[in-house]
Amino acid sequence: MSATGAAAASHILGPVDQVPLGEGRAFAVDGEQVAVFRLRDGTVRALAAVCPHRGGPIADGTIDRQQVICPLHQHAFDLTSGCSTTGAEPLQAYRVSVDGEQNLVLETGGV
């Protein structure tokens, strides 16, 4: 259980290949939109999918190894922490991994 009392939960999002290298995709998880990114080195990251500035689609943003840039107004967010590097409110960061069967596994609550 986390400090807020929420138990951690694992969600299998499906095959990692549904997120092309160097891109992001949005998934609905427990009523929330989560953007999952697959970096060019094959690692994965996950953040809340809606920009706090004006609701931009974070999964459609441009990524590099460290940040994603919102496609609407160019706010940048760290892919690991969700912290903005341009002054916007931070995004929720999630733990995400690839299991032995090559499925994306997202951890919610208790993170």
Given for the second form:
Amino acid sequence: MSATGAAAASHILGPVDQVPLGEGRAFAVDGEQVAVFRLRDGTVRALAAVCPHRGGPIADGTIDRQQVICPLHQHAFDLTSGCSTTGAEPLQAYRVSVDGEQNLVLETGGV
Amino acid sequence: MTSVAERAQSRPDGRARSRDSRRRLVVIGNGMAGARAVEEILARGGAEQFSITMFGDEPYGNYNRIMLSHVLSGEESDADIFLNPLSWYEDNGITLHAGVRADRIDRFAKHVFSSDGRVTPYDTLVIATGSRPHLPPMDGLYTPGGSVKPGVFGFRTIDDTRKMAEHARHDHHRHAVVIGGGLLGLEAAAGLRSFGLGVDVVHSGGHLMSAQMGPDGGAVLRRSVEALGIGVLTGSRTTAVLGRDRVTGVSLRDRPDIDCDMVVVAAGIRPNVDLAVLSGLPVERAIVVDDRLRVQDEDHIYAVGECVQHRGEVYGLVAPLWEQAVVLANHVTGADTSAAYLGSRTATKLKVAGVEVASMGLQGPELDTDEHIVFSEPSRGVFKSIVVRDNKMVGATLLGDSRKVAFLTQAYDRGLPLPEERLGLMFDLGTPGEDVGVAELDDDAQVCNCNGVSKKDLAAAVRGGCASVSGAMDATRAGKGCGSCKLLVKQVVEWAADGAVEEDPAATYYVPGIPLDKAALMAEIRKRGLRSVSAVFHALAPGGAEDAKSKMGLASLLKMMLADQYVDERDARFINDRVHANIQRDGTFSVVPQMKGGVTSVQQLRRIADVAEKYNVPLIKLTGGQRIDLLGIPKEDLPQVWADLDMPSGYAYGKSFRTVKTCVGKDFCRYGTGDSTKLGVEIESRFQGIESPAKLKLAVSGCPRNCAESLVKDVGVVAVEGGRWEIYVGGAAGAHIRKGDLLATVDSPEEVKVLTGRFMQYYREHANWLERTYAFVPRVGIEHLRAVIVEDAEGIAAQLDAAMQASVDSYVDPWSERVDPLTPGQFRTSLPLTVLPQVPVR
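Rather than the form predicted on its own that you just supplied, could I have the structure of the form predicted together with its partner chain?
Every chain and every other molecule in the complex is listed next, the one we just looked at coming first.
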């Protein structure tokens, strides 16, 4: 896969404060459902919002600095890669950052 | 294609190459055989010799196929049965093509062609393609388009299992037919039964499990299976699957048709040999291999598992596969080029549909001189049959009682001399107890049949420094298959460690992320004045690292210890505690208003009805705790629902005090001797919302008829004649059933409330995280609890009462948190576009 895919696009999701420290919130971006997490060190991560196991809401999961745990059946996923540490299928990972105006910026397509 | 360039590097002798000097090992098949072969190769230094590539038809890591029946029955989740997650492949530098099928091997150019168009060169190839369910010829199995008819299932893969479960769960599906009354068929039947479906097993043989046992054993097994509510039709063949575009029934030879909504075919397996045939490898019933597991006449191709035929035998059990993987790895790596596989004597020990079954060798006597010892007790489902020839055991079948299996397997494997009194083969007569049994067990005796671990292997692990049971289990993987051998594994480890078994330190941690037990953790929190979950991680976790799995337990512990001094960090809470409702499978929530003691009023009922109507609540359900549950509320509606209800939270979601179930007491009931309703309401008012290591369900009954089921509650109170009250603790009637122990009999409702609070506080301070009272009470002992709580033997009663009072005083109804959300977007939906899967509306 290419990092410079033609479909790649940046989206401004609004102020980073919408996501409380240590929690996640879900966003609908470009027809995709994305869970954005704000770690306690202030950095942000983004994964697909629906658990591949039974459709659990990933944004409602409990997180630490490495992983998020789905609230329905406790499947765990790496916050950076989206890979499951418990044998589930992976979640898609997205690039996400905070810009100078403290807005969340999410990139879709061609990660 | 890159194959040309790579081919140029591929010298026949496989020596050093410019980029990666290692040879290329390609494994086709990522099931139990393929993955086990790779594990054995890695254990022999294979990573230095080989760059390893694996192809797997299924898009997953490697899982324990034996356990699929447990997944179907719901005893295990599908996550629990993974042996190697995807990260294992990465950690070991293995390139895994998951969900990719190998189509053809060019054994001259040494290339594998796969379904994704890839060409993969190899120096050494291992074929482990396993087998697939056999679909016997019958009419109507396929749609006109050629695909298997919807509603017909094989039972082989995790996807099959998921699809079967999904189909069985479907509302309108009520009856299933399983074709095949062998091992797999019976497991499928028992699994489907657990979904509440009616199940019939159709078996062409004369009795169940005819491959493993004779007719007498089969008859006893039939009784046990029928007792599970499963219909059994033996000597019966399925001639057709009925239904135009989905299954509506089956036709049988000489019997009436059976209506059904699903058909599971478990009529044996066939080796997957298409790839080998297409590639010109020798295939008879399966791929022909020699004693080194090399494919006949091939120098660089090996095969292992259910797809191979060795000395005319094809195995369909897991134990031979482990033996084959060891020999194969010894040759592939050159670790032991004298290793030879000489075939396996198959002894099976399994749990089929909840019945223990062991079988080995002959099913019954064959010569006039054979001795046959039979014990049959059908009412208990026990059957034992042993065949002895020339004072050697040549066959055994055991049903429903497998206590002597370890000894019998050993006697069978090694041809040990037998006791003169043959009855001793079947039963422990007098002295030799379990401990002696373990010590006397042969070194090579297999302890774990799923993972092929012998007593010797376990003993070696213990000598190698794994002095804890869990450590030895991790090192050898013993007990990590079906788990039925865990007790034996523990005994062997204890024997090998000669009493010096170390407790696994992590087993005592209160939460996994902080290496302290509960008492030490509480002492550190007090000493350092820690008041929040993040502060605890910072001060006490290794490297100060947060751990998601520890957050909820710590939040609960700190709230218990500090009451209103606790600094509440919302991210430490589980979602249920963040939004004060119980999350459901589709991401919506259930709302249960408080209804103290199960007593309600016209006003409450009217308000609940209005709310249910206004919010189109899909399901209104009475709970077991005598309350009303509104299910299917979207997260964003929660604050408004609470506002409209204007009732306090019933706490049906937390690790906390839940509810008090009561009977109608003495005002109306003609038998009642105490005012149970009033006392129940008072207890619930006092202890509402108190958090604890696990949930607490209480009850108060007005007489010993116990209509509120007080004997099976965490705390249960029963009024007895003479105005006295009995208090029971540690009862349960959920996943575990336990009658509570009598803590005390007291004279007044006031004393009940004091002792109830004191017991709950002692439990809060001393129980492990998620340890229910039914485990806690027997662990610490009822005598000890009576001494501390009733007699105040340790002088801490006043302290316990004061701590509980502080918690009671700091109670705030969480549903008042509705006007100003405490965190931004607290009640924002987490499934923004569609809500999937949708729970059906009744």
